[in-house]
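Take a look at this one chain, the form predicted alone, written out in structure tokens.
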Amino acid sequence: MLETPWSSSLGLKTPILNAPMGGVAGGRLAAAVSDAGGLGMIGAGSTGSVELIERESAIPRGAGLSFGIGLLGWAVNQEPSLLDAAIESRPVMISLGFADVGPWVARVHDAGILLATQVYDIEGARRAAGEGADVIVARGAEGGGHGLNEVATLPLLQALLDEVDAPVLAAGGIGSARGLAAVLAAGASGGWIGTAFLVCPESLTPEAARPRILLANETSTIYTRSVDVAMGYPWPSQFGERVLRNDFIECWTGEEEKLAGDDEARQAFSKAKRDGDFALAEIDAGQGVGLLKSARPAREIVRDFSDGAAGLLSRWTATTRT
């Protein structure tokens, strides 16, 4: 069995969630990763509803299994009834990001639920723990979707380890049994994984959209705003997003004042999205997408991320007792 001491605080059988990918983590995807024995989470995503919160939210708790919620801050700034719906579908726990969780942390407490929040540095850990974040989620540049572009996840874990008392869970680049043994053996209280679910049959990534994730390696992705420039998605700023390479978007990342007065490409890359032209249109993903070689049940992943790690941590426990 491969535990940690939040892991087990929880009940979990394996300290892995999936990370709350919007348009991917639904909630076939959370309960599949609940019922294998981590804590599966549904993502809202930039155009996330309090329709689409209700009725993912339904899948796992139908079938009784713990499950969170993970929300974007500035969408919950501007609609928050998100929030609402969110904790009125009694996950065990919602992810704030993107913002400053001290506006929600009472009331997230009060209904009896964890409160998680992604940061990229150690003032940012050390401002959600000083403003009562129950886990720091440490978020390194090797991460798909949005996030800083800065540091990447072991630096940062190594660095938050030593600053904060909450338990902190590794997020980026973890994208096999020997990621998350490495993450684990730091200290880390679990393992924060998006890339490996992209093509399970659970999630609710596009159909045309697996194939190109099958055929990308390790250096098939790259860290642009051109997606949320091209779209109007009012994404603060100083956030990115890693992404699959494609030709639209190597044409304008680093070129995205000009691309925001070219009507005719944001129509373009609008029209693919709504076409699942994937040519043009973004695919979320992080630096571990060459590790991905074929579509998977989330059972069976966690299953092998469980166990491969665990025989690792053994082996390397036992070699230090020789």
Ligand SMILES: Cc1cc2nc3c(=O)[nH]c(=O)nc-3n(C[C@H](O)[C@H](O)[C@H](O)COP(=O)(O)O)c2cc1C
The other form holds:
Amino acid sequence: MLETPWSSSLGLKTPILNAPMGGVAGGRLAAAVSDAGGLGMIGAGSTGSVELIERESAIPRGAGLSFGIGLLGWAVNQEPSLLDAAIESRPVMISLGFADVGPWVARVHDAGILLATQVYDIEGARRAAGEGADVIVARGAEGGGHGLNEVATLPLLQALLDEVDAPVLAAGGIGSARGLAAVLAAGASGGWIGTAFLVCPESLTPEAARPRILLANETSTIYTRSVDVAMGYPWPSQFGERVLRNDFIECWTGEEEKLAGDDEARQAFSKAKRDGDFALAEIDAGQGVGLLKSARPAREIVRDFSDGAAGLLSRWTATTRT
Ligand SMILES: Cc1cc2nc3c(=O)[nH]c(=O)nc-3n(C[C@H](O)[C@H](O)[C@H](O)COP(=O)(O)O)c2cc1C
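Given the form predicted alone above, what does the protein look like in the form predicted together with this ligand?
In what comes next, the whole complex appears, and the chain from above leads the way.
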């Protein structure tokens, strides 16, 4: 058993959350993680809809399991019904990222739901805590998917633990029991883990992407805006995403303005996405992807991370000389 004050306050058996990954973390993955004792999160992602939130939430809820939902703040600004649907789905926690949470805090709290948000620096953490976020996620630059490419997980986590009173979860690069033990030893209330769950049988990751993920190593990722520009997704321009390198993405990273005007390249990219051709299309993953060696059920990952971290953390006892 591994617990932190925060995880036991939520009734979790272990302080592990799967990150709300759009296109990867649906209801099946969330249910498996919650069933294993952590908190499963459903990711709505860039193309999330009310229908997706309702359908995927029904899976853990139908099994009597707690779960969370992650929404993109800018998408909620465009389509407020996404937040209505998330609240009506009765999660224990809603994560709103990539926007200030202030406008939504009261609604989420009135429904008795915790509000989490990912931050990338001290200023963002202070702002989120000041606006009333219940849970601050220290999201380092090595993490998969969207974020800022500024501060790595450990320096960010150390700074935020001294900075805010709210529980701080660590995200970015937790790819084994060792990583989980490290952030818990530092004082994190839990690990918010994405990449490690990418190839679980319960995840929505397309079959064709899985072998590429399993072959990747710690230097296989790149931070880019090229995907959002190619697809015309309305992501705020300060956010890029960490993905596996491929020829298209390496060619256009840093050349996004040119890409915006190159219809042929953009059409080729959207066709590759439609066809599931991951020689061109993106696969979001963090630097911990090199630690992912096989496709295992979420339950095994949660158990191994949790038991392994408990073992590592019990190996030393501090001795104080008086
Ligand atoms: C495939 C993938 C999709 C993601 N989609 C989302 C998302 O829809 N919403 C969100 O808040 N974060 C998303 N993220 C970021 C995660 O919440 C988290 O910050 C990240 O996975 C942590 O780093 P790690 O991948 O090294 O564990 C995504 C990450 C990945 C790998």
